[in-house]
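First, one chain by itself: the form predicted alone, in structure tokens.
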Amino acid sequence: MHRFPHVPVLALLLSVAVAPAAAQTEMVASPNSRIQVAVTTQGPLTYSVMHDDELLVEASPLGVVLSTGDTLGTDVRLVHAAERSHDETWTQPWGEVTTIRDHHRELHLALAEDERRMDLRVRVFDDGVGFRYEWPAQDGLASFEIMGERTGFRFARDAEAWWIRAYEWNRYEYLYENTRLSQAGSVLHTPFTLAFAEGPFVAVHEAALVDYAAMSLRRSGPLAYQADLAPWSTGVRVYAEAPAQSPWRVLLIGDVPGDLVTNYTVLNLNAPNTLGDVSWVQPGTYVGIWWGMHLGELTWWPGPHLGATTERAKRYIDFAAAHDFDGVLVEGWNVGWDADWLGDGRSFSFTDPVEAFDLEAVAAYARERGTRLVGHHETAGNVPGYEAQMDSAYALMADLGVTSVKTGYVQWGMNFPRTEGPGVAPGDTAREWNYGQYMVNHYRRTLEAAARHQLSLNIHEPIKSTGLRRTYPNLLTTEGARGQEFNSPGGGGNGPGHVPTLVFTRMLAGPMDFTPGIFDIAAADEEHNRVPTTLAGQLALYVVLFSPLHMAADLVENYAPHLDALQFIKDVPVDWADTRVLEGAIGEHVTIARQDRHSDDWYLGAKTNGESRTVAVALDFLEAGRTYTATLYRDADDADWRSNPVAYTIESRTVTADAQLRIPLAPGGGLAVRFVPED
């Protein structure tokens, strides 16, 4: 532990940026000294973050505001301070690294107000920093409601930024804006993703949230945010019982793009896996009956199109046994799709099959083809509704051999109904937003269910992640996002800036079910709808979106002509040993190399904007010493996402550590590389 006064670096900081002389103040350096965080603690408490000896975040105020209009952080006085330091490897049962090494020095401040205590804890690592709030038990504080935050974010300096706006009816499902920081929206969802001016980048997001609203930034000045806590119902923000804690409030530091991408700090501030021996949870890329939906082509409810009969299905299992997918997702086969189900949901059984369905049959032909039925419960929202059949729903998807079921809540805005709790009285019913603390105790809920019956869920719609796959690993990937749907017909396009943003942006919270693999680009007539990348740039996201669910998203019927192509699908990898960010620039470009956990193999995907450009990248990840057969699957000389997207080359070199990859990507083209070695 330092305290500020021996610190001369810090002078600097609290000079420039602080409060009054007499102020106390506590500092905690990062292990290589980069990061450093003073906190005062008498008066107002308040926090201030240098980078390079450079104030990155100015004394930004820190503390919650009670229902009671008390305001805890505004009078503090400092009862005890601790520093310790902690440098562990610790082992993911899977994810985009085996490894992650935990190293970071934390301070503990014991604070008091008015003779109630409120702790502050912050761990600072060499790439980032995390601080949340701590209420041990005490008379003083047993029960109580927090109204908001004063958590605030007063960057030092006006910076490049990439956002959405919270509050909005699709959740996060939203193109990213990029402006100056000072020109940023009102109230944003994070990750919000900074970069300044000759560095670093910054990403502000949270860790570990777990019975408590999700954080969204509400602009306080010119160049600062504020802690904004998604309400109930009643106008609460989270309801509490000391000892309790606050998420984690994050800010990721890099030097460059791809720094933040290969950050673990939310993942470390996360607690241990909680489920014991996850060796059931697997991993896999899956097809399915889903988008002929979204192309209009088929139905998720009774009639002449719909897409789950007993037929169809077997067709698709069959496509999967022959090119060895690991399973196939069927929506709509159980009762309820053809009510008002996206009013209310009430109609959903998830136990029920449609008589066009025979699900034992099914299930039973996937087994003896080598493969799985993927389950799929779509809630629309309904929370108690699906809670109350929770347990035989996921009961049942076992006891047929599914191991992984993708849940939706098609529903928008504040409309996810409750029917007891605070502020409801009998009979009556609530509706609160997606990510307020109601909402996160649920999904947790649907965790600790599945596992129970050795379940991992695939959840849309969901809250955004903050690396509860950590202390849940049968979460396997998750939603939060504009995905491959808004590419189909009307569904309004993403662009093909989409996906090199998204890297830098939602990727940082972690795995995303984007489903990829669509072959049949030019299904809609209308560019603004249509599939913003060429064939070799959809083979690109399999590497350079992580997730360890991943769909091959078309028709299989698309595949039969490109089964050349598909080859790099059945190839990849979903899981993995190793992951590097070899070049990339926030929406225009991105290159990731990533190594196969269970061989030696190596994998690359590119992907560029709607500009052309060329890869260039030494290879040197590779194994000095070892030669390798690179199979590379390119954009044709004319490809172009918008007048010749299905157009593309398979080619083979030998190459070792000691080269260096010069590869033409089209406008919306991508490049996808399998390195295997050849000893």
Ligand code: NOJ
The other form holds:
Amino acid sequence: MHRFPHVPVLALLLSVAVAPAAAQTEMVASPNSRIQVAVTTQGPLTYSVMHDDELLVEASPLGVVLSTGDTLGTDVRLVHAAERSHDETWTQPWGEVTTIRDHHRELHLALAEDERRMDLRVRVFDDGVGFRYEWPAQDGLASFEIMGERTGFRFARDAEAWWIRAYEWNRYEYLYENTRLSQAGSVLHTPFTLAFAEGPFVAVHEAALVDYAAMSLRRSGPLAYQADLAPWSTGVRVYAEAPAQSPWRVLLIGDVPGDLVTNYTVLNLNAPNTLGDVSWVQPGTYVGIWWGMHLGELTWWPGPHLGATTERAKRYIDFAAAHDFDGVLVEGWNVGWDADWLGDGRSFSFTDPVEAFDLEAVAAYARERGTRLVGHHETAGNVPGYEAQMDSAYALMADLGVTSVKTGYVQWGMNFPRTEGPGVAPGDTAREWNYGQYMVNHYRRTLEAAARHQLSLNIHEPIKSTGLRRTYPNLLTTEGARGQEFNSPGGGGNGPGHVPTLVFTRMLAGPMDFTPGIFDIAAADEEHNRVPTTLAGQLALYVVLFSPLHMAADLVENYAPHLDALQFIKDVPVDWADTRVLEGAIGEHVTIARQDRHSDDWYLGAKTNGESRTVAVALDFLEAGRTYTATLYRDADDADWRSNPVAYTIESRTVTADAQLRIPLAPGGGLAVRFVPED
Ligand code: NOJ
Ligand code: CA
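Can you now output the form predicted in complex with 1-deoxynojirimycin? The one shown was the form predicted alone.
Now the complete complex, all chains and molecules, led by this one.
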């Protein structure tokens, strides 16, 4: 234990040692003082983090390397330091909670190196730390090229870690690995989740990734990682023009795993809504012509098994209208799909429907029945092709009454043929990483263009979420992890531990379009290629995984034998007033309760990995003194995801806030509960 670390400021503070003469240090603490950040402001710029008086992050480097060969951050001097407090509560237009408190202390350090200025802004919350670089407008630094960041995360002790590797062909779609921090991979994506013995739980991530390259983490020591910025094909990481700023480098910090989930530091570090009135952004649930393609029964491309036919779309619309779904997704509706569609997506039109799909008639049929189409634009990663059509495509969608579009960027790794911009001669092309500055800017342009047509986006193969939904509330949800599609035949399967891992890793970044709700669970018979939950476990996902757009992903005919279980999906909201993580162990189990934003109803979802176990939770989130009818959708006694996945039981109980809920979960199982006040 490093109870008395050799950080000069702490030495001074505790009066236990003589501070080394060299470094001057500025310090800022969280409002409750449990987290303290110290920054050396003379010579090499470094920061360290204390949590409950123990060193969590040892003195770690800060700064950037420029293409001129200069570094900023190796020999700085302090021009000016300012500290301030901030306490503000703001309202989300939609979300996992209605209001969020942004309570932090900020240290702003104006720094100079030679004749150049680079400032550091640090914000310390009771449950997290954020810091970023700022380059003010100045003569000596107009346009500049960042070749890398020196930013380090040198942890003071080993921990248990959950991570996926970066720079792999399938972007973020990997199963999480669970190792010691000292054994974790050489280059990782964030969020990177850590559990230290005796606490705390920590996740490294970033916030407000705007006009910059995404940060991965590259190993730099036994317990240390360094920020690694995704390069352009030119080798440059970031093309910048002062005034400029980096995204926030963020540590989420909590006492229990659930504290990471109900941690709003990333949102607090993003700029407020820039879109003004966003009453046109509509959360909701949808069904769609989708799973049939993943089962291999239907195709995205024209032929005898085309999914997107007028007749099938109308059948899905009838189902949506009968069961109050807000939308119907139809994939494969447009010209350009063939069996090799992810070649490079050159032929996709986002305005021309295929012959078998009467777009205007289907959209009108949906509107007349009180639902609507959900748009689908699979770009196959052809960004120039999409940008050329984006405005007319969104205009068409808006004309048809569509309010949200699912976009997609399936490609084999860094396969984006860019035809202009840095390093590209006329007639030439260059391919870019999905998470470099080029794509970061592209995704933002799609949000801005969509907003002009009052459309919201659900981005598949996205850049990871960094809280931009606060600034652009029409960024409803994204994928960016292994979702249900991997539980299809040939998908390889996610395994039953995936969801209890996702909640404490990928989900810390923001909502996910996981596409739950498969009821025909044994559609594929091999264990490693099928949905690894019970049916009650599928229902639990609507509460456990937050998304303001949730799909009921199965073929609609598969709901007919289980309309009693479908009732939960019809009832469960996607927009919440409050969220509480009642218990959880990363990769093992989790129980979350959420309150509907538009009624006094509460919902609960519990999910276990492959182990059976008993959920035992207090219902003290319910309003004291009120009586509720609880409708429980639980695993039948003999349910098991491998051998008997569909066996479920629905029962009602009368409960109050004083009650305890004790319910067994089957292997791979789950529990979904709706609580409705009786008065
Ligand atoms: C990958 C997406 O994640 C999936 O939902 C979609 O069906 C296919 N791409 C085709 O666009
Ligand atoms: Ca995908």
